[in-house]
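Just one chain is shown here, as structure tokens, and it is the form predicted on its own.
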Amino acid sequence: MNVKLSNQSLEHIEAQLTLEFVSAKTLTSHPLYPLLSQGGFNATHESLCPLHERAVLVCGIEEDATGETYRSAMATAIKAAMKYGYTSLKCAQYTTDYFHALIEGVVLGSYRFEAYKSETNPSLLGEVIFSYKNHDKTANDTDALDAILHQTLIIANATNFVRDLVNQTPHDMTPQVMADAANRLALKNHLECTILGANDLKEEKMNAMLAVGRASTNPPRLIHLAYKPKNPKKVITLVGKGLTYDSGGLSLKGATSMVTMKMDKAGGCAVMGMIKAVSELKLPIEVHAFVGAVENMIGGNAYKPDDVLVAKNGKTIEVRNTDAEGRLVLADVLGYAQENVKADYIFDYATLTGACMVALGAYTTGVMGHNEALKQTWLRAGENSGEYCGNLPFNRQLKKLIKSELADVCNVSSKPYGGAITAALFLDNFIDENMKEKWVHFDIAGSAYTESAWDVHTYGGTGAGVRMTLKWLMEQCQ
């Protein structure tokens, strides 16, 4: 979707149809009431009514609108406008404040993904003009608009690519694809790219990541993306997982629970998205991506529940479950993360756990680690941001339930309660000492793929977490 700006008014911007937010407030003053009126229309929120004999779409938006509902509504609005006939549409702004919620609803919104299908249905809209003048003839500084333009597309682009990544079906993006998409982009947009086989993981002694990529036909791959600009503010490590697919290992998950595991990939895939956008939006922040891309699948070389593994940093591990496996995977990735680059923070994201889903719901990141405030900058950054976020707190005594007669650690909780605080809990023993106040844990397992369109988001990948992560990273270049 080709998104612009005008610095004409909307009257005078050539396009075939015109959209409107109009609130109940509002309605009964609207010059075309009267249609409206006829159509039904009361203006609730996301409420259409399309006057194609005016070639006018309007849609209802809440009395006090925010960001969030505008970004809601435009996407309402723009999937419907995709089903018409009309090649490109034009609308009014609506102060600084919501255009880049606007321009996300029409770039998310319209997303569609449709590689395996034998006949798309393409859309013949492909053009969205905004006026530089607000609905109210009061006119912006197209300074800052152009800015912001620039900004939100690159940032919702990066989104969808993330979206594409995780999309794709465990066939096709297996662990040495996602290694070549990252070297792709690599040389797209002037990153340093390293990639680790099986043999170079196994001269690291991640052996833990390596147990869970035994059974597979497809070895695993370790991918280190760097951005370095000059003279940078501040050193940024983002670590994510990257399960390409996940049965369960030999504590198989059950046949309903297998579908939609492509989406296990969902953490690596958003930090490539993320180092993407840095590097496009030329931030002055030198950001390091790592994803451990790795299948876990059944066979006679499987690990197993009962076996004990040694991690990067020397801890061992008593594995009581083999579904459990992304944070060991994890474990090896923040150690070789830390050890190869001095970060000033740390952060990875995981679909690490149903449990998570179970305490905020599937719209929901989990945030958590030790330091408070810190935490509390990232809360806000996903509110501004449009994503939802929510606190989990640590505690000493979930943090007993990992501990095992075994070995250092157990990968699972000996109680069925407060499992994605546990899990957070396990990584923590591979976050070095000096990194503990600088590191936080997002369990993206609700928020990262759906099955029921919400907001700006359709069938799929939602690219969790790309839109919250740059909205903190830009904060550390002010």
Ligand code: BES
Given for the second form:
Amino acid sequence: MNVKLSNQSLEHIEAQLTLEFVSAKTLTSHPLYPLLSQGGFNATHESLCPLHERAVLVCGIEEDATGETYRSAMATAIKAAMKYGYTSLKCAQYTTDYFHALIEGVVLGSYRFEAYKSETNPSLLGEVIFSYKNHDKTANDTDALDAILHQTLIIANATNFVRDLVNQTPHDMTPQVMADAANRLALKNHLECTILGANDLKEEKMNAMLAVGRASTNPPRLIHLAYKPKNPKKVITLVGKGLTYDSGGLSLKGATSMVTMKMDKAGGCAVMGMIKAVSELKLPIEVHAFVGAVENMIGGNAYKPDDVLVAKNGKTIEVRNTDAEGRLVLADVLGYAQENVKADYIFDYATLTGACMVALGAYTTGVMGHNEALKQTWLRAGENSGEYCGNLPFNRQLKKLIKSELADVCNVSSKPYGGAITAALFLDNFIDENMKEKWVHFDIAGSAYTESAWDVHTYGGTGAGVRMTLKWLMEQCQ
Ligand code: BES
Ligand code: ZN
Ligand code: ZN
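Rather than the form predicted on its own that you just supplied, could I have the structure of the form predicted in complex with this ligand?
Below is the entire complex, every chain and molecule, led by the chain shown above.
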């Protein structure tokens, strides 16, 4: 989709369809009110009234509209415009504060993934033109709008890049194919890229990650992408869980919970999308993205409940459930990342626990860590970026639940409640003392994937984490 800005006022822009947002309050004074009311249109939020003979699409918007409501309404409108078969659409500004939300509505709302359809029905809509002017014809700061368009397109396209990776099947997107994708991104965006194979992981003593991948015919890969601008203001490490498939291992998942587990690589895909956006925005921050790409399968050589694993940092782990594999992979990747990069902050993203969805719902990312003030900056970034985030607090009672009689720590909790937090407290064992206050863990189990459309998301990967992280990183640059 080509999204641009035009100097012309709306009526002079050449496009097949005009999109207008109208609230119930402004409906009666709208010049097309007689026509609109004929069809019973009353401008309820996200209701649509296409007037094809006038080449106008009117979308209802709630009275005190926010970025969130404009974003979601634009996504609804753009899907309709695609269905009607128009090739171009134009729209005015509805206060510059919401311009980014409108662009996100266009780029994220028009996303389709049709790689596995034998017959596709490509949309004809190729161009969306925004006027610099407001719908009431008042003028705006054009430089500011140009900058918003540039930034928002990069971030929204990086989100769609993540969705494309997540949506590919476990057969197509193996750890090696993820590494190939990282290499291609590195070549295109001038990033450094290092890939470690099974033998390298052995040398690095990453036995927890190796154990998880051992029964798979698709060997594990550790991906390290680096963006290194001159004189960076900060150094940031991003770590992603990249389970290209999670069958549960010998603690095998049930048939219905196994479906969708191709999305267990979403954290890894997200950090790839984040470094893509950072490099295209040319942010003055050094960013390292690490992905533990592994497949959790069953077989004669599979790792077992009862095994004890020695992680890269020397800690021993009692395995009591092979389906709690993400934390084992992250344990080693966090260790490797901290050994290789001295960062100001370390953030990890993982579809880690079903418990996170129980705690917060399936739309919200769980935010965990030791540093309350740092977590607050993330909760704000989430809110300002259009992603839902929720704080899940640590406490010493929950910490006791992952004690092991046999080894240093157990990979699952002894009690059924608080599973998202006990998983994070497990990860805490692999965060170096000097990084404790500089680490945040994001559980994207619910937010990374959806089987029913909501907000700007259609079926499949959502690209969770990208928008909020770019918001947070850009704030660090100010
Ligand atoms: N990948 C899953 C978590 C998950 C579940 C993500 C559903 C998205 C949707 C993870 O590896 C897992 O299986 N976790 C277990 C942990 C349990 C064994 C302690 C879970 O959540 O049931
Ligand atoms: Zn699992
Ligand atoms: Zn998993």
